[in-house]
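Quick heads-up: it's one chain on its own, the form predicted on its own, in structure tokens.
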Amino acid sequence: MALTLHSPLDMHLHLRDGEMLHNIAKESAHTFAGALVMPNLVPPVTDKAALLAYKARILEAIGDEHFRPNMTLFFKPDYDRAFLETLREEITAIKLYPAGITTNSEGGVSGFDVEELRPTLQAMSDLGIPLCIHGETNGFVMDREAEFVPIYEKLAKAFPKLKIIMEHITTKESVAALERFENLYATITLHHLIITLDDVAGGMLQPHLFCKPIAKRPEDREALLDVALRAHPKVMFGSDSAPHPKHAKEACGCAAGVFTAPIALQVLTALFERHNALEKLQDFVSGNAQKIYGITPIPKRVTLSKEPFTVPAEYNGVVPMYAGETLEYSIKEVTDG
């Protein structure tokens, strides 16, 4: 059996920088036509010069791969319309992080007073720039995302024309919020469709499955599966593939992030097939994102075949999800056009 996906998109991707960028960027660029690239570098991407320089480094790192990085800016509450107008053609979205809540987010937002955020959010709304949010409080780890839903709702009400993307949602509460507000959308990762907290910490600790937001309960996973498998028009695939060196994962103070870039399409295909939903996969990995963001990806065809693929133990020092295990599907062919 073979399945061809047209211009698959990863709408939440960490490519890092420096040596890590050169080590792992091609793993995404080979099988995806494009990705929404996160701006939480050190220092974060907050101006045009930094953004263009980062994009140039990405293009250098991917070499001859046919791939378009869709760039994002790190949210600051004092961006004005004139500044954002100079970047409108260079960015696909702006990413907001609560301060200190995840990797390299120390410069994020400390409070969510609407009036303090209004200068940037109103300019974004006027210019049609989507807002992506890592939606967690600093409360009890299992409750952080659910506690953030009222903040999503407050922002959705205050800026009804602003597209707000709830990034890497993990709870049934976030899924329910999609139906209450016309301008709320969401990305869903591969790993949150498969694992629960039990897989991370129910037996021996599994550091390569530790991420933020942390995996939740079975009922949360079922809610995510429900909307993903029917390609609900307000959800799209965003891997949140987040590479860290092996020594940073297998250590005290384990770094948060699951590296799924090289295996995402193979595992998604098998998952959707098991649930008799293969006809919905194209929309989940491309069609919905195109409509939500109003983007046209570069043409690319990725053909998968039902042939075993053994996942390498490492990709240039980064351990992927399913390392050493055999998957049902392989990448058979990737063609441009």
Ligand code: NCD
Contents of the next structure:
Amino acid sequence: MALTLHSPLDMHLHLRDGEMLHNIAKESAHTFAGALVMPNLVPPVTDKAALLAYKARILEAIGDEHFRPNMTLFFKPDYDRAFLETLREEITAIKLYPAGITTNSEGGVSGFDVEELRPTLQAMSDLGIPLCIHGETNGFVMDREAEFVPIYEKLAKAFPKLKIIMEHITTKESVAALERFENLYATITLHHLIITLDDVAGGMLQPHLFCKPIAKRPEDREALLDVALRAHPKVMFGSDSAPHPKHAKEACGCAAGVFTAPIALQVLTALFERHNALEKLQDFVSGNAQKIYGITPIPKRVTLSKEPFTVPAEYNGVVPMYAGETLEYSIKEVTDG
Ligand code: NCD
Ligand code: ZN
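Now show me the form predicted together with this ligand, since the one above was the form predicted on its own.
All chains and molecules follow, beginning with the one already shown.
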């Protein structure tokens, strides 16, 4: 049993910088044709020089892999149209973080007053630049995403031509919001299709499954699975693979983020097969993103075969999801074209 995916895309990826970038970039660049690269570096990517320099460092880190980093800028409310025009060809989206909500988001937005955000959002809408949002309030941790839905709706209504991507959705409330507004879309991670809060904290605490947003209830996972497995045209794969060094995860004060880049396609294939949905996987991992973002990826063919793959315990000091476990599918061959 073998399956070939064409130009898989990861539409939400943390590639980091410096040593970590060099240590983990190839894990995505080998099996994906491209990814939407998050801008939450220290300091965040907020100007053209920083963006181009970061892109160059990514291209250097991936060596001879055929992979396109689709770059994002860290949202600030006062970017004006002239500034964004100079960046239009360099960015695929702008990423908005509520201030302090997750790793390296301190410079994000506090308060969601439409008029305060209008300079940037109107310019983005006019220039056709999609807006990606980490949609969580600072309320009770299990309610943060559902509490953010009215903010998504306020923005979707105020800027009807702006494409808004609800990043890494984890709740049935977010799935329902997709249907109410034409300009709302979503990414879904691998881990949120598989785990619930029980897997994180129901038994011994599992730091390597701790992420933002935290995994929710079984009925939330069902709602995510329902739209992912039929490749609903408004959802696409975004791993939110977010590596942290092992010592930062296995710590008193565990960093948020699950590292899934090296196992994502293998596990997605097994998951879609188990649900008799293999014919939908191509759209979920590439076709839908191409349409939503209007992008044409680098041609790449990734063949997976039903042969066991034992996941390494670590990738250069980063512990992946399923470390030490054996998966049903392995990457058999990657070819250009
Ligand atoms: C991400 C990170 O580590 O950069 N962490 C996470 O838990 N997902 C940031 C994010 O996407 O929230
Ligand atoms: Zn993320």
